[in-house]
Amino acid sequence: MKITGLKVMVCSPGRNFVTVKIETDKGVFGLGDATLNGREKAVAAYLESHLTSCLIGRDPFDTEDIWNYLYKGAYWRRGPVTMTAIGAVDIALWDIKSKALEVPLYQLLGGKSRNRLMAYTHAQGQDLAETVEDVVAVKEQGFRAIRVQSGIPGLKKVYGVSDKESYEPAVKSSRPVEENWSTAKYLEFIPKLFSAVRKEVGADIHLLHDAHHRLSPIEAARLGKELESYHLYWLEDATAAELQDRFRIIRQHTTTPLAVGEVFNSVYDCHQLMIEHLIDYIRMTVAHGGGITPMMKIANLASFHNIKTGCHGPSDLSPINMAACLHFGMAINNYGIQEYMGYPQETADVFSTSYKFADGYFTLDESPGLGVNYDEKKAKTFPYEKAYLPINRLEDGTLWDW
């Protein structure tokens, strides 16, 4: 079998996606998730511009070979956009030997080591009221984890929150749109909401927390050990992890578990957080991560040292993505949990999935490879449209992280 053509698709079906399909001489095809939230155009010039000649002729087969040739060939290594390029590639490069072989993804990376993944998603409000009524509306739908985020008192708009009925960072317009912060507000906040939340809705639901990078590690130590009662899954991106070793610090003061990772493209992002074991997930996501050749070594390497996968899944990656982590998810030892939104209906009628969710939980079923299909007649229905994450800025002006 020989690679014979790699197509690049952008479309905006609820919003930007940007998918790969390469094509084979006997007819099997593969499916890839290439999309990077704000910047999915220089992905699909990448890929157009530099992978696909580096891939025709090639056997699809040779997964291991091809993600060293794209990685290592390139001399310029790493970066949210190569990786995101080359995480497409290798995702459809693995759905097309599941599909030959005919057997699910997921048998190729050991078989099951579950028969379901519990997933979380998310609960947000203007206010401590309005949020803790989305987090007992979530609970009823079944959800057995559930994050939660809350707009703050003395500040108009905050990271996870929004004024519709599900949230959507990413803005259409010509430049990001501005945020405001403080820190100080948000940490006076924070643990009465949990405590408010933690009452209505009893032990038995796991509660999950997204501080967005936007702590020092000493303030981040503080929300950690101020959480602690409530007893979260996790405290999320607490600090800016460019530095791995901040995380030192929160871990010497707190025993809430801590998640970093989505914003992370190699091994080389978190191997000093994993063996000094100074997170408790890493919420690397397949298609940002490089693909699933790379994944199932960090996957690895976690479980050394009881780390456990979380793998960000939110719906600025399309089903793809979610399939890939799904297959993922189901052959690792180490799976923890699988962020999950869900996805507006026009994506649904691109993207066709054979994964179920039902009462807080995946399945996945038989069929071969990814067992996600794109109709490609329906995505040129809905052209690209620019967007933009938000930027942050503090209560003086200050650019912050977002």
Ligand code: KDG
Given for the second form:
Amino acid sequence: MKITGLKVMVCSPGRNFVTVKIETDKGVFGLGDATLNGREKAVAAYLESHLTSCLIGRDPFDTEDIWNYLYKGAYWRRGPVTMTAIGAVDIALWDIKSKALEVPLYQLLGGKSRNRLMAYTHAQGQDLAETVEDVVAVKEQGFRAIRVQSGIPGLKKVYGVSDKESYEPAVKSSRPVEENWSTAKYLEFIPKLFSAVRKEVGADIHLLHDAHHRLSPIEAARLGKELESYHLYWLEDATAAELQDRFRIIRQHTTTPLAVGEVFNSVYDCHQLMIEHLIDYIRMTVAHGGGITPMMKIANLASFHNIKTGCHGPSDLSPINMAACLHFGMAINNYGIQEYMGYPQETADVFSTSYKFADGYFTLDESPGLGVNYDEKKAKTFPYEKAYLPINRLEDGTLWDW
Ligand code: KDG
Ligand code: MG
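Form predicted alone done, so how does the form predicted in complex with this ligand look?
To see the whole picture, the full complex is given below, headed by that same chain.
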């Protein structure tokens, strides 16, 4: 089999997505997700200008060699744009291989390690009462695990909370909108929030929280410690992780489980976190992590250090990435949980999927490949719209982590 073409398609059915379609001389094609929120066109250009010509004529079954060719061959290694482009190609190649062999992708990655995959979703509210109410509503929908984010008293607009029904961080505008932040106000409020939520929902539900890289290591340690009695499933992105050894301080002080990695794109972003047992969940997602090929290796390394997966699965990655994460999760032993925010109807109309979601769990059927179809005609009716993730400032105007 030979690769005959690569198409890069950008559409905005509710939000922007970049989709790669790799075609072959046998008529089998594969799909990959190349969406990088707020930087979509950079990945599309990388694919079109630099990768397409390297792939024509190659055997799509050579996933390991092609991955290394694109990664090592560029000389310029890592980075979100490069790794998302390589990731999309790799996902599409695995889609082709499993479709050609007429098996679901997970069969090529180790087979079934479980029957269903637990997912968590988001609950949010402008204040404590509204957030508790939303957690209860989400629990009633059947979710077994819920990420809880809330407005903070005294702050106008914070991460994880919107006035819409579901949280969508990117805003269609010519420049980023601004959120605001006070670590002191946040740290004062969050333990009270989890005390109220745990009291309301009882012990039999997993609660998660995302600090979104805003705390220093010692502040994160304090939060982890103060949340211990509410038994979180995880505290996510407790501190920014450019320096992995910052997690040592948090780890030394708290038994609250730690998750990190949605902005990582290489094993070198989490190697020290793993070998020093500094985290419990690795949140890298397949599309941004360079594809199935490196993610299998990362999951294997994690498995030797009692670390489970918890793939990033926001609505700003397409259902193609979601399917890739689910096949990956189905096959590995150290699957933890999958993030799932659901998709608006326009998105579901463009991307039809064979994975099913009910009562807090995903299931996969026997459809070959990833089991995702992309309606190119419909996608063209939703042209790209420029959108940005917000930025974040302290109350005195200092630019802060988002
Ligand atoms: O594009 C960025 C969002 O996907 C991210 O901010 C969402 O933190 C997030 C999460 O945990 O889903
Ligand atoms: Mg997050």
